[in-house]
Amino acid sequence: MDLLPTPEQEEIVTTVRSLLERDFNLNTLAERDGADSVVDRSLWAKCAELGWFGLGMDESLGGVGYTLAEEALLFTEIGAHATPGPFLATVLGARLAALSGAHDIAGAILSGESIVALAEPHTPGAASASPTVSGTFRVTDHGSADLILVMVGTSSALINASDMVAEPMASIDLLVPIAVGTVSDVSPIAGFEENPGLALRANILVAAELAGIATATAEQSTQYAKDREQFGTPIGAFQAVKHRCADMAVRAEAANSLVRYGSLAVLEGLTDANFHAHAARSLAATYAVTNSQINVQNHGGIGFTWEHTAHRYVTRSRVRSQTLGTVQSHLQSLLDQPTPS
């Protein structure tokens, strides 16, 4: 099985990046820390443009055309660049709407009409999301939404955001607002008792964003160790700096393969693609949680500044390593699958 991208891949992967680094500057989005919405509805509407939140859906469902394994890697990128937005809820919300049937809302997503926020929840087996929604949620981006993804256990739905009386809590991450959301049996727009092969799909995404995390704060150390010099010397050649650059980099590209294998799995229907899902999205939060704290140390006294981007990924890998699932819930999950052949 090949991982290394395609020169096709490569191209998409090159127009994602480039976009994100020019309109998703972290220090320019640093203006909108602690509010409610951090969405930008003129971006959000270029994303939908470049065709992002259909990228792996079929033609014959409203999508790009293309799979998994590229969606994979438009999320890596996203958490790279630690971008914030209810990425993860929009892509599955229209795919979740388009094979329900419900295609005028699918439409709406991925023309960037419609914003998805992701509720799952607040306290787990304390809610339910077939045949009705009812309990009480966390919600990642509640205050631009115009609909809600419920993602309970393999069990998924869509609500109206209206249906939802939420509440802002406090947030680690400020760019990623959090609100605490009650739904009292309301019957979903779209959606279905069970949908395993979506809760698959969640699993590797949000597996490569983490993995995304781990890489672009293993390349920022890594430069940082070749610019900043200490005695007259880059401090990458002293020991200490050296083997954390390496160990960080070598995290990065365990979390990156076992992303791809697990989305290529997936794709080519392998009866052990749960187990690779799971292992991937328990090691790469791992790994992004580890390497965004070392890249604080790596940089010394301005690692630990508000001005420094380095916290981001501090905030972002902790935020991300406990949606729709926690590291222990997922390797709890590994336990529980027949062992790879």
Given for the second form:
Amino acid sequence: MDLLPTPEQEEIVTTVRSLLERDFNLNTLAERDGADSVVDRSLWAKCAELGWFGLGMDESLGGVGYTLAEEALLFTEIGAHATPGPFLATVLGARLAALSGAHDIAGAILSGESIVALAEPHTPGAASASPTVSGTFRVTDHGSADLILVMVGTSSALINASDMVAEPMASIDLLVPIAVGTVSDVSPIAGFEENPGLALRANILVAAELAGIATATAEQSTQYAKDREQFGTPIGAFQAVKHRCADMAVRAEAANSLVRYGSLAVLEGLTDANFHAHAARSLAATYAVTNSQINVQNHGGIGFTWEHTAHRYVTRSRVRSQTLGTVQSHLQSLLDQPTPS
Amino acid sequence: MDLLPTPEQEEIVTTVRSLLERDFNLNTLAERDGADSVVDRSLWAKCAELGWFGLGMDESLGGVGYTLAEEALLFTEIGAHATPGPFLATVLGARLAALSGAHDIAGAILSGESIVALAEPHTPGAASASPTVSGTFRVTDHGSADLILVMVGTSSALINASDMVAEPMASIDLLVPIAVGTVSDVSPIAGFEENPGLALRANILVAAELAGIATATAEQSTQYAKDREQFGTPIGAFQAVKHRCADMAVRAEAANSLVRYGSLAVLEGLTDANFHAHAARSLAATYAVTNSQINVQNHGGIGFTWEHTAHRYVTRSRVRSQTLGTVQSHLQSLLDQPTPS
Amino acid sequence: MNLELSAEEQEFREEARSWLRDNLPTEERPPEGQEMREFDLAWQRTLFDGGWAGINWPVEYGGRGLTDIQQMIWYEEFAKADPPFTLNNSCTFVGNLHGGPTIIVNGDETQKSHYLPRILKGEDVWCQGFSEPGAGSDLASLNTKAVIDGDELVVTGQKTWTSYAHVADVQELLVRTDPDAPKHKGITWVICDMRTPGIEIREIQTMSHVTDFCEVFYDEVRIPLTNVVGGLNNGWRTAMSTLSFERGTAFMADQVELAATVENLIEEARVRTGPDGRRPAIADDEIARRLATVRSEVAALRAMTITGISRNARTGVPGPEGSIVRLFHGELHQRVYQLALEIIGSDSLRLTPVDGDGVWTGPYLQSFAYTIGGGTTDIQRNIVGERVLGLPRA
Amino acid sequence: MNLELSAEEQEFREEARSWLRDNLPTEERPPEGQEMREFDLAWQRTLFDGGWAGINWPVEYGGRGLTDIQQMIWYEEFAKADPPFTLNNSCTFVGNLHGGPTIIVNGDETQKSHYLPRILKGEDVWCQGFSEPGAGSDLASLNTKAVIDGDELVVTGQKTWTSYAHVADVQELLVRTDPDAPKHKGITWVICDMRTPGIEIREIQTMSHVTDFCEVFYDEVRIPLTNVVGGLNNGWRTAMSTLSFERGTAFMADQVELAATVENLIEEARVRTGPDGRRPAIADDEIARRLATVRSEVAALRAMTITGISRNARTGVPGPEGSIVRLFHGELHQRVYQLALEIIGSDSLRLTPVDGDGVWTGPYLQSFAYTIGGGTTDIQRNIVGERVLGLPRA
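Same protein, the form predicted together with its partner chain this time rather than the form predicted on its own?
Below, the chain from earlier opens the complete complex, with every other chain and molecule after it.
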């Protein structure tokens, strides 16, 4: 039993981090604020080359051969850097395609050639993904998508983007384009009527991204508390600021530990995998929203400006908290689980 | 419009305070910890002489002729000093007796001769106060009571204590004796099938007592923060302690302001009297529990000892929060009220 | 202790209600630029003509000379009239609630008779020049320097978080006039004409997409010494008086509006589907209790405001207790909008403007300013702890 | 990163489970006095004989020499065995989790070979003599003085919050041996025989009605210098090592037990009527979410504990990160019992003991100690802020 990354996993994290810092810089990405797509196809291809999209997939399926644990570490970094883009739909879409035998589609996604958007029910109960795709969906990153991954509970499907009529809406997160799309009785090009494993992985990856937000905001506040001086001293010397930073670090440690545990529980097929996936998903969402809100406060007026990245975490945590379920729905699912053995 | 006490009201408060500090000292009262009655009959007679039990009652009914506003100020002091005893049942019982024409009973209560306990349903829906008293009740201060005031919703009744079979239970507050009592089809010696006014007054008085707890705990913490030194300085100089004290003072100001407003709204018969009574009752309860819990924390190990009075407020706020309704029930009643005009 | 309105106050309430019925604009407020300025000033002029400007200001400077309670009654009637804009969200805010009150208390006769009527009549837009990039919570460490040259101050430096600077005529400006004095002793509060040469203004983009904030740069800006308010090097005291108004009654209108917001939110919870996707949001026990809780808290806020007015009426000036209300209000305001986001569910991902009917995400983003602007909650807690409770400084 | 147990660990778990099935006492623990002492020591002896004492202690001093993970497995199996008492609520706590580990790291060979086996075999009860009336959070300001006289220390002063002093044989005692040195430099950590003449013990009554705490008074108490651990005037460092165990793994058993408590509380919410008086408590949306939230938080607590063990396994010693877990655990523990009081409704007015099945109000009152003892949450937050995050001291 061990919950710290191995040296090999640390290396993956370092590589991911350096690319995100260099090529997904938020000040540069701000140029795309409000655009209907944030995907730069050449950058996307670079991520594909680095194997990010098939990181946790078996080599036999065309993946890199690592596991969900490494995939979760990747998504934590994506969250920590507030990196926009359809990473989740891409990773899950490639997996769905590969597992259902649609190897050419999987290949196109893994190579970065096909861009995948994510669709989930706009209101509960008003949409289906199987046997055909129908209903009204909230679609994320629809702008330049070629395919759409539709997830409704534990059923999932891939359809062509052209099969959906989508109406963009003003998104609270200007780097996460959201549209409301309708589909009428479309047969998926790949799909599962029931694949609880895919939904479970999705929970872990969303949780990992949220844990990354909780972590980065804790670090951003701590750094600012060391740098910013008022009353002749770094503001981190003031107990009110210091203690808020400490609480943020505690939340980050809690979210990261639980997400890692959850990723391993799913990976190792433990009987309490669902328990831990719902626990990680709800806790990470709550802590990400809390930490990002407090992070703005810790930065004072600076944190309220558009130029600073603090608001990115506020809106990103709000969007991801509502991606594939809500805090409330995951808490309910968690409460429905039996006592872990 | 004015929400600060008048000089005359200030004088009432000063008188109450000095008696409570002298004769209801908690270190002395601790001798009665766990007893089935905390009433000292000679002290009780002294309170009666000072007119406390009929403070807010018309002179025509045998009262002192002040109003609910002054009665609320009295109960705030009772809360602030964690004074035990059946004050609430006494004040309400005297009023009920007087209003229903049972002047001899009212007189006996007002003179301190008849001691009144309070009975409310032990579990919701399992008890009635009208036309006859029946059911299982939670009874407070049953020990030396001559009469019992039974309150069920907006109906209320006085019965003889001998008409109830009561089984003492271990009370979380050793100075608030609690029993579970059963009554079977007893006709009240005085009562109302419907007297929403009495229930409304009860809400204000309980809220006032709770606001007193919120206030006293804020003051106790502030004083300790000035007196206690660690690291060569009063601990109130540490921002964590200072800010907790500030938050407690804010809660106290909120609770007191709202309780005063509520007492006046009821007194003046405003259309939003119910709104403010439920608002005051729920807010004061929440803030009293919160402040008393934090007060223990602020006192560190000292606050955890039986000798210190901090725990008195913790348990008293718990008991009073559940006297004639709960935070949840009052919040629901508040939400059911129309928008105040 | 009483809630009764005097006959005069009751009459005032009815007059206000009736006037608002006939005179409240129906058009939306333009959200930015000169159009916004014109709209705000026109409304101020309408208020003045109707007798609703400077309700609690002295009569000799164009005010009505009435009480703070009447001022509150006016805010309440305004909020109840279902206005198409919020009261404090106006470029007339700083003049009415910061600059004006400060001059009433600290200004000389010339300053009073010149500036006060212009504020009330909607002739000047004021802005505040207090904060600097290096002087936020530690306001007294401000660096913008002013050198006396003849009968003028020559100002060089930078201010930030200056609301409405880009449309303002006049600024309440804090400058360092004595660099050698202890930091609280060398500051001067001065009125700056925003059209003076040497001033450059840049708008700041904010997380709520509101563009009222500006940075202001001063390059040898010349201000007559007669514009100093409260005395040279005595500006800290004057500024504290400005801030005590901000912490005392300046947000009364917001506080009144918040009560209306909570009622709107309760209505929203009745018509929207709740977290379970089946029942109305208000049928959810947690949402119901949180709504009732904020309902009780806005009631408490109003009672606290009246307590504050009662206290001011006895002492004559706003005391540090204003920070109690400001602190409670700022955090409550945030809680209300955080709850709103839970209630509107997936609509919480839809960006809305900051102002308007049935909009929640814009105000949520704006709500972050409520615990930062005019002194962060940390500063307010310090004030409550030290100046109200008498706890020692660190 | 893995959750797999090695074959050895898996076998250990099964052995523990099977041993507990056969050996767990069925009688309740006497709550106080000599009976309690005898019960606790007998159980310690039973553990030792079964091979479950000092699981992660060195073999040469009677321990098993196993890993922290195995220690955690033992706690988990103990909690799952539905024991009639909680593990840490024992007068053997200080010896097993404070004094013992400190001697393992800092003691000399004589001290190790004498004291360590006696702790494990249930021959000595230890108590802690750190806090004083004037030295709580500021532990280093302690005043109890010790003068060297020949080969002895002569101790005079007072300690407080000394758990189990009234039934203890041995005390880990902090004394000031150099009054002229800076306050952290003149302290010594010494083993005090509680039967030495000059010691007087008074029990402290607490708000939870538990009487484990004592005040201890020292009047020229003579302690051999050979009892000093970690060197004369080096006691602060030794004490920090003691506290790092307390903040690191000493509460692992409590943390494991808290998970079982939450499951019991969920069960309680199924059978009890909720706040509306009609539905079961668990059907209340707010209660359901708060239960699920604490369920997720105890899961996080366990994961954080494993993270801590993983970190210690790499560095060899518990670091300041232990305060992260301690802080999270203390506040979570309180939230759980506060929630319990909401769930049991009017039964929250019924006083119960601190320990036992289906009791909630006693543990609620006891829960206040979780954010005070062993360093208040303020101190823990300082440690996290300064020593983990590297923020500056004030």
